[in-house]
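Form predicted alone, single chain, as structure tokens, below.
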Amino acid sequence: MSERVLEISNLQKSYGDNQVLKGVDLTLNKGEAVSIIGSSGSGKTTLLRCVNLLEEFHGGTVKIADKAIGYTETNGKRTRISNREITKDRALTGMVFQSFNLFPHLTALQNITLSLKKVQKKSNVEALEIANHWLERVGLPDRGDSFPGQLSGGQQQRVAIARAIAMNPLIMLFDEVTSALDPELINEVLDVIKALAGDGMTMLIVTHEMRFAYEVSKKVIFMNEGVIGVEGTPDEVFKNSNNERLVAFLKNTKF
């Protein structure tokens, strides 16, 4: 039986009068790669940010490893937990953003080891061992002493991936990680994610790269106006769906 890592139930999120998530239900099992596709404004990134607790959500629950995160509920009243507890819950996930968010004054190795030492209290030796391992896994074994300004965009994003994974989260969240890259650098980042998925890493991926989503995913989710419009295997979503919104969306994408 599959081990459920993430369970989202009736997730709702609004910005003022604009309801962005209108009751999303989603599950993710250990070792699965699930891609989320959809038009801009459909709620994809907001969904990831709610899972990572970068956004407050206004209804529903998010459970990681069967633990409700972000809020407690007593007698039907939801209460957001303390910032300290939020930080602990957030550590269950690792998130890689569109922008690389590396510290420019730190080397690649220092960017990765910083949280290992500050948050997880690893020794210098252990933090360096972990950082070097993941730099090698993302194809940058010889760039540990390079500063972000000395790296290409693709290399910086791979360092950002290594930094997030080094913290050993239960789930990796990827939010349009190639959207800020020049076309010739996109595949080097996607190939790293494919390799990690092949190794059985649990991941939720927001992407506009349709061929990549088809190749890497156990399941694909098409979001439309704050709800899940279609959910299924890559073949079901990309080749066999009659959903009019999905068909129209795919016509305007490269696949």
Given for the second form:
Amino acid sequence: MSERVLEISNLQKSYGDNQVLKGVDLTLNKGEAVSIIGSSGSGKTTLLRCVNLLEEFHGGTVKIADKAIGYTETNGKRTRISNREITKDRALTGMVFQSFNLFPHLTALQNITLSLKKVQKKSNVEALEIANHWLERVGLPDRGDSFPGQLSGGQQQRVAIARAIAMNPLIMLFDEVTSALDPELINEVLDVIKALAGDGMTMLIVTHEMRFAYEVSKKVIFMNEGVIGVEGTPDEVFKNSNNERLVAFLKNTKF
Amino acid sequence: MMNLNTGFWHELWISIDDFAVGIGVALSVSALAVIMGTVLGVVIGLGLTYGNIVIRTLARIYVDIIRGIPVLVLILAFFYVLTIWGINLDPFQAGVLALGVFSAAHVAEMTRGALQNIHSGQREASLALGLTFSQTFISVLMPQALRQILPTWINTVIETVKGSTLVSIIGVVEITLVTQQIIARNFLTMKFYAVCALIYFCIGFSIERFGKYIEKKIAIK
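Next, report the structure of the form predicted in complex with the partner chain; the form predicted alone has already been given.
And the full complex, kicking off with our chain again.
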């Protein structure tokens, strides 16, 4: 049996009266890529952000490598752990955002080395070595000294991927990483993610790129109104005709 | 008739030492006020941005009250009103304090504006990478905020230098008061006020140019 990296059970999250996650269960084994699809407002981004504790959640558990993150529970009472521990839990995952979020005042290399040095306390030489390695892997070996403003959107997003993965996380989280890109730049980013999947990186991908989800994932999850509507292999999900919501959703998306 | 050599150039020549002292005092008052205003202002600005409701309210009250009071009134207040509580500041100290307190309110507001203008994604990305808040602040937020603040901060420095003229009213012998004293001696009113204005212009212009230079140097590419 393969090693379980992520185990989400009965995850619940509300904004005031509005419950956005209504008990989500999801598991992810080492080396698996799982895509989450669904219309906006279905809770898929929120789900992803709960996994690295950028969002608080109000019920259920998230376990990474068999350790519950973010909260402790004693006698049925949940308490959020200290910020210091949350910071540690966050380091288990790496996240890539829709809007890149590179640090504009730092070069591509410095963007990657900053957390290697500050969080992992690596030496400058070591950090640079890792950063250069990953820049090469995302196809930007000679752009290390460029500032984000001097790079195209696709290049920026590839640097952001390198930055997250250089921290050697157990899971990579991709949050609609191509939604802010011009159509002609989407593929260069998707190709990088595909290559990472090919290397056996464990990843959870929220995406609107159906063909990409179909090609890259071992499992696809369709989220609808805060619950998992359908899940299965890409074939099972994309050729599913039993779930009305899914059929309607797929009809309205490009494949 | 006695040959009173009252030619402008001669008068200017014999006033150089006085002006030098005046410039020195004006620059010291301004520099100390700017240092104080910047340190205090950044702290208050942090309170405005990240403080809890109590800290935020206190900071907001400080900023709004100080920004609503003319600097001249602040200067007089620090010099005269504080004596009620037995605090006797000499004119130089009162002047520095008043200008410092005043510029702190402006720096606080700039700091808040700059920090709040930084896209929330910057903080989220830092958190996601495992940086603590202080690491994020030092390496990610502050460097960006500083670049944004710089042009307005330079403006505050220039305003403070110009505001330092007002401490002449409590007897600090800075450029303006020196000018008045010289005029009392030679009655060359127009000419010496022109010299006074020229001196202020040179100081202000130099600061502005220097600011532009730094701005260009640290601009985000």
